[in-house]
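Listed next as structure tokens is one chain, alone, in the form predicted alone.
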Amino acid sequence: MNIGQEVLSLLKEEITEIEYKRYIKQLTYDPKKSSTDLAVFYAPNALVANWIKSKYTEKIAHLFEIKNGSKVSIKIALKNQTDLEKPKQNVEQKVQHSLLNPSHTFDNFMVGGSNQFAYAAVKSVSEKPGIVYNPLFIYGGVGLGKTHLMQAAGNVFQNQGKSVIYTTVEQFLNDFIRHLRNKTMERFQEKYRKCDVLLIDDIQFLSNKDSIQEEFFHTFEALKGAGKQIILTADKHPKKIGGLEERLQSRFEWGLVADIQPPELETKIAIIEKKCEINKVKLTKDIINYIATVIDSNVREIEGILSKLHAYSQLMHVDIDLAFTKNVLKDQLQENRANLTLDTITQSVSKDLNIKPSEIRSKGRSKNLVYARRIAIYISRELTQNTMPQLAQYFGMKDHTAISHTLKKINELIEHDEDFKVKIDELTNKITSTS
């Protein structure tokens, strides 16, 4: 077995058995392309190519550096690409230092208005550096864009020839015992103290770390006195994580904080849209739709959806359609009908609508409360076991015949108005998905 065999064993062990077996199995290891310096994979498509470099080339490079002692660059390259020259030296030491994914641009992040204030935030720091918003604090769930936008900058500065390094606290964490055991501490202090950019992701695992937040605060006071820009993302906002300590907490909002919030439909959408021109996936308008609908918030998802989408039509040989996407994707539903209440259905209806389910269950007969309704009732009937005449009870209607006028209505609706489909569906999916 070689190296590049036995690092790929190694993070199989750090995995989960499917990400492996959809991503990583499928990589292909060159002992004559590689050197001291340089791993060389292949990838089967593109799709994967990205997939593992934008989430796992820092572990294999970690890992190879567990193995022979030494830092190497990890190279992603298709199966049919001839451009493996090993990069120049100066070019060579950056990409070890920053680890930055190339895809990762503002050209390629779609703006909603779920991240809108921070896609700005970033795009001002990017064109003026440690003058405005220093430091750039983004905090937001898991899979929101957080890394895309702080890598965008990135980009920006390393194509101007600054310095930049992109890590996260655990790789920081490892890296600060790594020279603390080895007594070269003026080494770790020269890398991160003396950068244009650091970029640090999940600040949150500072928490708790006393003598990490030592070193973390006199790096931060560094790099903040000589002007150099600091961009962090965490999960929450700076206030909210425990364990931190006060003079760090502070200096976090010294800049700007800015939250990214769950994308809304439309977004999901565009973002999925976007995701299949870069990937070059063909997907009609329908398949794309469903999608969305079935993602929650992790838009990350989508790589990993639509990687999975084109390896089950290539090695099945079979073309994309709806019905193929359901099978492919059943597993991403988490259904789970048998727990579902009209009771659970009707708060969250309730809540995507900002209607109370009080309301929802009264005699009311505003346009909003009708609407509300009417999905509560055909959700249920879709999602349970009750009959009309139970419906008609729980949602203090006349009869079933008045259950049985609402379904045909939502379904004439469903049938003539793609927007309303798509929205019954994300809802759908949102309540089976969380019951």
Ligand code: ADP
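Having seen the form predicted alone, can you show the form predicted together with the ligand?
Excluded here are partners and other molecules; the one chain stands alone.
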């Protein structure tokens, strides 16, 4: 593998599979045209090239820097385009300082019950660094906004002219190894121990890496002793990260440990609206609600979805409406729901409405049963690949016409009965966020 391919495979880890397949996978690296300070990639068409330029060049540049230790300018050219002018000066400069994502700000972070504790903690640290909570430890699942929040504080500090280091454990480790090899450990220590703010992302990867734990411990002590702010994130509580030296684990809990939970529906809606605003994508309320109910709690998917919608609508010259959205998201949803079965849906409906699964699947005609069965059938049709005859068999109906009749009835209800529609949305949301 050449360095270009290596960088792309590192990038793959940082983005969604959909984003990777749709854009990054289409890139080819040209080792001949590239040099130590220029990396040249080819994209198959202008659409892909533009998306990659606007969305990923900073990331790619950053990964190159980690890999070979020096700054590299990134050129995304079209496959048959040979004139490779040198990138402009200001582009190069931007790359040097762009380790923090400038759109990761507090203003762009939507606060709800699920994340308000972490938000308040990071906000107050950004106002009084080194004083209130040091270290601040944020933990929670993938795509819930830990990196965003941490970088929001980083951006505040950077705008005040403080020296901020944002790094993942992997980058920290690579940097360590490189300095060790080059016998320049003083420079390494100077860099990390003299900064004003140290942000380390995904600290769980320190687990079982003894030499770097030792180095990190001394960095931590130096910074903490000098009253410099440290912010850490992880996917779990410090107590639950195995393979950590005891002295590190206890220090992680010295300041404040704050968790982030999966967002509620309203927060997801607010996040989607915000992302639309930032990415200049116009979506109706209907579409936003739809996206919010069908994606799971991992907010990271949202940007991939928006760029996909945008790219498709440009490519096909159509407006983004609900039917179009459903169509575009089909394969994405199928991936999410590969393990969603009629059993799991029926169980969720049964639990929510307090009716036994066997009753939902029976021929009973009481009002409550019919109501529950309709909801289960509708959601099953929306979320699984089962055919109408398969649904008929499962739900104890005569044949596919009975199912088709039920679906027609439900669509009428959804249109005229707001309560029913809300119930369906709520349950769909519940089922998709736990699958």
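The structure displayed is predicted, hence computed values, not measured ones. Residue numbers count along the first chain shown, from 1. For clarity, a rigid core is taken as the largest C-alpha set superposing within 1.5 Å between two forms.
Here Arg365 counts as shifted, since its C-alpha moves by at least 2 Å between the two forms after the core is aligned.
Shown in the overlay between the two forms, fitted on the rigid core, is a CA shift at Thr325 smaller than 2 Å.
Annotation for Val164: C-alpha shift under 2 angstroms between the two forms, rigid core superposed.
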